[in-house]
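One chain follows as structure tokens, the form predicted on its own.
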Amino acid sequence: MPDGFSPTVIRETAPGFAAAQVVLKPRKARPFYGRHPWVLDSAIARVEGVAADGDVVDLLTDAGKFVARGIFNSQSRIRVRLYTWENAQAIDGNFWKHQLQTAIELRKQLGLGDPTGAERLVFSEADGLSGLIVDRYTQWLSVQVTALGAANRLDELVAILVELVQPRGIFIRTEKGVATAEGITLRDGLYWGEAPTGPVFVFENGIQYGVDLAEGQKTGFYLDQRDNRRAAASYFRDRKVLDMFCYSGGFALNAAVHGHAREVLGIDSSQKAVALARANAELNAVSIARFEEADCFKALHALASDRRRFGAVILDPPKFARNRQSVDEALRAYHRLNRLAVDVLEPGGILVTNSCSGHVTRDDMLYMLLGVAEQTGRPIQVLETRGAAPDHPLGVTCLETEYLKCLICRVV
């Protein structure tokens, strides 16, 4: 076992098999026969036997028929996360290794794996590993844990990743709200191996970026936008480009390097992000891109008031809808943001608008843009509808894995 591990005790009657049975309410089994991996508390009638948080349990119909096997968590609204629909299959080390091998092999088939690059190796439910995200940045892994079952088995999962990927170090990342909802007590930071002496430098689309694995947003970089950054750039030749919520400069640098933009302005509210974006511009000898720290809503309002105009505006805001109850509020925020963006766009300008809120659908975004077009009196033509890069696949049995929407539009 690699250095730095501490044993984790998991209560099970037999390795990988059920400690208890979770019985569904009548007429609640259909989604799980369809292999949706989340069993919400509202679908459960009772638990037979004793199940501690993190235990393997069997999911049964109200008539007692086996449906699937998963991991129990009484602290979460997702009471059971399902992993196998085979009654004879244990959720044990062999299972985890097979799932991880399968996910990693897919990325090789996609042509990823450049030793100087980065990609998502494991995408949670889409790879049958609910609650586990693994990103590779050259020789380091960044592991995001969003389920208690994965957190309790982290030593085992990390040991398998060390064997399969042979990284120099592995960082753990959590999201505060998710960790609280799941009862996860992990601390962010280096979990195994050695830390880099500074940022890890990766190439994407021929552009080099410094990535902060310890404190950068999400796992350090937004790998899901890889192909969208390159696609959007093709519309920017000779345009003045405004990149809002620019983070470390991904869209902005693609606009300058591949898009041949006339000039680029990136704005972000994070001082660290702006510093990193400036460093990345210098790293790539990009002199036409500059970056400013400001609240993006206020900055757009000020630009509109000053009658500043741009040939293209990129909007890549953080998640506005954390749950279904906040969708209406989120759509109002998207509307306001896109309305402000249209106000600073030249006639015939390009709007690249994004949403990473899983609860906001593609149709929601289109209707939001309809409202913006109606209020501004400016027709909006959608040129491309895009999603996450292929290393973030959409699992059709869990449509929640389609979270990223990228719309490339022309505003008349």
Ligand code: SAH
Second form
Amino acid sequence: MPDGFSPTVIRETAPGFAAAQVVLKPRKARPFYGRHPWVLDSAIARVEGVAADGDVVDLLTDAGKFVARGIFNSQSRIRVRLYTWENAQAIDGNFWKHQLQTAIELRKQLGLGDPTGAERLVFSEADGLSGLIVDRYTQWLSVQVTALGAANRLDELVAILVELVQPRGIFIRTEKGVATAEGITLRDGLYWGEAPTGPVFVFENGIQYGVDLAEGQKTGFYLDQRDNRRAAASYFRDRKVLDMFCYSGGFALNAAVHGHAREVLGIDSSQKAVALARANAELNAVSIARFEEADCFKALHALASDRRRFGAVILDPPKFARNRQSVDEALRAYHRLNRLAVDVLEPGGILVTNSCSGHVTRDDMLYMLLGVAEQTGRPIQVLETRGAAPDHPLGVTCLETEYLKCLICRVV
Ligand code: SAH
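Output the structure of the form predicted together with the ligand; the preceding block shows the form predicted on its own.
Below, the chain from earlier opens the complete complex, with every other chain and molecule after it.
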């Protein structure tokens, strides 16, 4: 046993204090002193004491020194998620309340509290709440749980959210892959309070959208693109705009309303998305936008062979890289897609290209564009490099929270 390591002490555990100790392998402690919140199974030497999934545990160096306190899950590759680096701090109701209050306070400082609007109140690791995402749509909350520890404490977390935000209802959304990876068995749907009678109508950038909290994609709307939709629109005056992967029409409607585009065509492969986009256009009395159901790759091929040209193309595809191993394949798909977009762009056209794959970096996207520029012989100028809206902050202690890259470019 290494020097300074005391054998397991069986102690009475107060609520929120450790049930067991997770001991790191030698030389593995550095990222956790740096407050990275994910302890992977590969960094762990052994567990001292008995830890059930969802229990609070202490993380110790191989010499037995306290590093941090977190929640254990034997079913996840992220064996321990860390929440506090203070030995005296319990992970209990008061702790959750403090973290949630701090996160909500930040959004107030950002000026996002419009009661008719929508915002991300809690963004997981970036708010010191690994495994918990909370979006507000007017008086409803949509909670996405991505950690077993948060799922096991859902009643407690929901009670605090009710006290702090006083919503009319709270919905639960889980991503299937994530739930399986964590061993979460929550059912999606209304968890607390009342359900709205239909879609919830929210304002964003002065445009109104119907959001389907029970059935919509993700938590119902892509809030991270709020500022990018507005920024992109400012380049679109009098242009023909193609909004690829349009979902409920966010970029398309900003192009029409704020951008004064000449006409807008939105395309998405989901029939539901196209129906939502059409309904949202009607809701805002936008008559210059059309929406069609199609695969965007096929649609771009067809538009190119019909010699159709646009003054601007927006590409906002779903995540192409699910893990590190699929980055090369994802980059080839981004290349194909962006190449097709350049083919339908008139000279001097605007390309708004996005990637929401966390494993694909900003530099990867720039090199991908370099490849497209070389292949097409058309120089590409990046006018703005943007990320997610500030209610989706980037936590520097967990760089995995940087995922959205939005590049606004001019294609010569
Ligand atoms: N731009 C949207 C968000 C896009 S999310 C916004 O601002 O809200 C990605 C969208 O791509 C989803 O709506 C999904 O239905 C759609 N999608 C996924 N694969 C597709 C494909 N091959 N062709 C067209 N649409 C696709």
